[in-house]
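Take a look at this single chain in structure tokens; it is the form predicted on its own.
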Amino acid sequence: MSEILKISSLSKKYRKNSFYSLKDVNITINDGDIIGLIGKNGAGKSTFLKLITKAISPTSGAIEYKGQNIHKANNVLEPFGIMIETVFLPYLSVIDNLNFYLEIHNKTEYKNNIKNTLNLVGLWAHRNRKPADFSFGMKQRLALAIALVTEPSFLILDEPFVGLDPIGISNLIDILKQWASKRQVTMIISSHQLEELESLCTRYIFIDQGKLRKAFNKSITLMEISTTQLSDDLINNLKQFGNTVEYNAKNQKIVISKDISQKELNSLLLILTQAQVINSISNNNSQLKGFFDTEKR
């Protein structure tokens, strides 16, 4: 993957504050990365996203997109889809908001996407309503629709799962996965819904007290299986599953990554069941949450 976004010594200090909201952040993002941005409230996540989208200017440092400094060049963010705040016209209908957005950005060729996008976020039935009296969740959904309607190649989403029901969340995750695999869409997604991030993201950025504490790739665990002592033949048999299955002989545990396919998972469980070596199975619903809690301390 090629480098697409380079962030160098990025800092932001608001005039009213005596402290830096973001301090000396350095990171590169590659084409096709799906970044999960994590950190507690007030850590600097929103400042980080606003700097990348030119909503605010940095105190120092630089952001380059495909080699261009975004704060010194025009129209650099043309391929971006952005959802940070619920920006729309409250007294235009939902569908008129999307039409207006496409017209002012000279992207009317995407008008055919409006119905599918509103269906995705669950707003097609409300397309003729004005969002002035919408709930917070419905306003979030409209902001999300505006970010998605042009099928951008770089998505920046702040809490995109808020306001969606479980089916809507599942559908959105499926769409984003498809875009990532088929269209090489790069994404930065900030969310407190860690399980959703785990099912989608390939990399994570942890920000705390304005500083980038850690940027890491992480293979998230789907489940752990406690076993009896495995034979050498059975251990060798597990190698067919590659990096998605790891066996710890000392603890007699098999760790299964969320990257495993459904077909491979069924095959693995069949092998272990036939060998009668399973003692117990435990789900790891949010390994990322455990990391996040540890880092906060």
Contents of the next structure:
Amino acid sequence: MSEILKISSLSKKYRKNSFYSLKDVNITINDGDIIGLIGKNGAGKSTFLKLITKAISPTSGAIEYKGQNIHKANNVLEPFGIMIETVFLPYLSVIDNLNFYLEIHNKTEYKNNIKNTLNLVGLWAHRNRKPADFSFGMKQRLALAIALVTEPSFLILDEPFVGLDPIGISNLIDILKQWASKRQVTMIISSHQLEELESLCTRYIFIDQGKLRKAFNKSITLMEISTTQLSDDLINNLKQFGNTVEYNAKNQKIVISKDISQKELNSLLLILTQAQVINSISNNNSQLKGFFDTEKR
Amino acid sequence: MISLTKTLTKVTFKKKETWLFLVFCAVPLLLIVGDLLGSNFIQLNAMGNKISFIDFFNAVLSLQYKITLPIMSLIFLISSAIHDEIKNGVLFLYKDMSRSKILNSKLLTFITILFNYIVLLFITCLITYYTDLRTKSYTTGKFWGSLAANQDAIVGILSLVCLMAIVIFLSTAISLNLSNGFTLLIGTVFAVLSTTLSQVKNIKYIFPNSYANDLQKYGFNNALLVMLGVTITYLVIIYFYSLFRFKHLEY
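Just the form predicted on its own so far, so send over the form predicted in complex with the partner chain.
What follows is the entire complex, opening with the chain shown before.
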């Protein structure tokens, strides 16, 4: 995967503040990455996103998109779809808002996308209504539709799941996953909804007090089984499961990947149960939740 | 930029604030209504010479400027199109389009709306003059008057258009930084001062309309030139200030 966005020593100190809202952030984002941006409220996530979308200028550092410093040229963000705040023109109808967006960016060829996009976010039935009297969730969905209508190759979404019902969330996750795999869309998604992030993202960036504390890949672990000492025969028997099962003799733990099939999982558990070597099983469903629990301590 | 201006103009005409401004173009028609009702609630008088259409149009435009209500609604429109969009993050929709392109398109949009206002007012004045006032004793019933009166009217009209253009640029600049209330206040104060101080010795020279008041002194060509020169000076200074502020704006 090629590098698409390079952030070097990025810092931001607002004029009114004596402290840095973001300090010395260095990270590289590759084409096709789906980045989950996580952190507590006030950590600097929005500042980070606003710097990428050029709503604010950095105090120091640089952001390069495909080798070009984004703050030194206009229209670098042309292939971007941006949803940071719930923005639209309240005096225009839903459909007129999308038309407006397409016209100002000379992308009227995407007018054919309007119906599909509005159907995706569940607003087609309300297309002739003005969003001024919409609920927050509906306004959020309109902002999302505007971000998606031009089929961007780089998506920046700040809390995109807020305001969507469970079906809407599921639909959005499916579409984003599809776009990521078929269209090689790169995404940065900031959200407090960890489950949704985990179903989508390939990498995570954790920002805390303006600093990038940790960047890590998505875990592929399904569960970990703590065992007694395994016999050599049993260890050899585990090899039939290939890379999906890994035995760590030092920790006496069997790590099972999410790629394991149902049949193999049942077969493995049957083998271990019959050998009576299982001490405990830990479910690793929520890597992020576990991460935050660790951060709390 | 033309394409962006067209789109912005199209959507700005969908704002209520635009129509609140343009509705003042209908004021001259009240004269017809007044006459039909046999009411004296609006009356015109002319001292000395009778008024031609161009005199009438100049008088109506001058009255509209002096009562400040149309100007206030124009300022309100501008501040809602600039300040509210910044405050509400609407600039995200433009992504990283050139800020000068956006500013220029917005200014052109406001100028277009002003142009529409002038044209609509001209049309309503035409209707009023030729359907109602033409028969009155104080009108000539003709489009043009004497040479001196025409020059006086033309310079008067142009000076008011210049003032409105300055108000547009000034309101745009102020609304980049300050709230709608401050923009309305400062813009209105400028409009009021330009009317009152244009008669005051020495100070009057900073207002383009003062040269229209002293037409006899300067002559038609010189008055026009100086008036346009003063206006352009205002516009250039305010424009470059606005451009600087807008380019460095954070939202």
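Residue numbers count along the first chain shown, from 1. Take the two forms, find the largest set of C-alpha atoms that superpose within 1.5 Å, and that set is the rigid core. Since the model is a prediction, treat every value here as computed from it, not as a measurement.
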Taking the rigid core as the frame, does residue 242 move its C-alpha by 2 Å or more between the two forms? yes
Superposing on the rigid core, I want to see if residue 93 changes position between the two forms - specifically a Cα shift of 2 Å or more. no
Large Cα shift (2 Å or above) at residue 193 between the two forms, core-fitted: no
How much does the C-alpha of residue 226 move between the two forms, in Å, given a rigid core overlay? 8.2
